[in-house]
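Next up: just one chain, as structure tokens, the form predicted on its own.
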Amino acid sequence: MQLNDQDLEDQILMAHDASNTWLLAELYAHAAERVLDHEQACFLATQAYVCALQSNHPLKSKLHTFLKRHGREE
């Protein structure tokens, strides 16, 4: 099932309420892939990366690579 923008936002808010950093990493990464604006994608990927680091999520290396490629990480 594909999430629409409101569903995605609702899930992000619920994950924040539950302090579920694992799920937040996935949701922010998904959101970053969906947006067309480069700056917004990098912002969302940064949020996903921070959550991935906090939860030791396997997305952390993919997100790190994305952020390096876009000059947001060393």
Given for the second form:
Amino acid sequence: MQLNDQDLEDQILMAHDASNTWLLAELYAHAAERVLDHEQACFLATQAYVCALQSNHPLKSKLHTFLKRHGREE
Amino acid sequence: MSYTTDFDAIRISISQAKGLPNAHYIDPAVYDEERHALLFNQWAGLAVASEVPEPGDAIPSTFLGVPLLLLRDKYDQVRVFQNTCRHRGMILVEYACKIAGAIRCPYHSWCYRTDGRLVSTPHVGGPGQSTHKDINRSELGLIEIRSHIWRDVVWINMNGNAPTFEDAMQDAITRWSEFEQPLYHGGADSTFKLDVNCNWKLAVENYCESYHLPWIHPGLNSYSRLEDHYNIENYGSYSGQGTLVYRQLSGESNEKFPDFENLSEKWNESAEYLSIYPNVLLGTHRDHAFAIILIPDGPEKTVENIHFFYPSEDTNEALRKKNTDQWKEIFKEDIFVVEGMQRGRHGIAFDGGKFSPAMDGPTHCFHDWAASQIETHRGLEHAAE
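Can you switch from the form predicted on its own and show the form predicted together with the partner chain instead?
Now the full complex is given, and it begins with the chain already shown.
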């Protein structure tokens, strides 16, 4: 998925409106990979992880590993 | 609690006893007291396990004002939780749904596994930080309500203080031990709901006695006469009635439901109907069973959730529907009676009523149980004060 920031934000808002947590997990994970700021990346990865947990998305393991490595998750 | 009940007048021989007085049917304060004494302290029926057939199936409900969540966890175990987030007390699940992964609180997104464990507390330590030294997830799982499945009914003990289910229900389990075999819910055509304007206890009372059958269910007179019935009274846990002339339902080509396996001869023509205190009404026959779960909705309203079960997963759909319709007609015939008794209890001079010593034993048995539970509860409340 190649999106500019505005497209990504729009996609995220649409996915929130549709309560599509599966897609939200992917969009937030994608956003987390794009940002340069580490704190912002952890914030977005947390959003992605919660959506992945709820939707049972396979990204949840990778996101958990990332957050735990950075001391953000148990 | 300011209302006093003359328990001695209720808990004596049926020949002298009176029924529970009006306040136990119409007074909101007594209703609230009975909510604890007769329902939260006991094993009460909530639903049937067949309502959540697959892992992840979740149904929120309100039981006597308490928000509950019935679900089948990912390990196939049926559980009941308080439907309340441990963070800010938000309702977790608003509608019946399939939980794909975790239960996410719609407020701050705390996440719980289907077995109740808290697994994520996003941003709880600040943005992007989901841990905090004062947040111990192992202490913050969903509050689970003690539950047990018997005859597919999900029984719950809200206050967690009842004896084990097996001990509490030992007599009823033993009585129907021959029917301890798989029950298959008939599906969508085998369930319905009735809303009735009466206190839940009147539904129990009407169900457990056969005295009313010739007048309220005259259709039964041709083959199931009053004298073909017997009373069942097990003081302290259940009462009901049995028939000696159960006749199997037949379809257009004389097809019948299969029988439960290895039943003794007695059940060829017998069937029994038990009010299991407090709020579950069960019926069993050689070829089908049913459960009526009474959900009190205030002092003068009750929802009856009715489910039919069969010995086999594969039963004739038309015959199932015919069976459901037949029972629905009978249960609907009872509505004007329980609603009439409810209105009658606003008669200020009604004294609880005079029982027929020959015919009202099962009802007296229920009143004796209810009075004993309320008396104990009041004693404990008094001691606590």
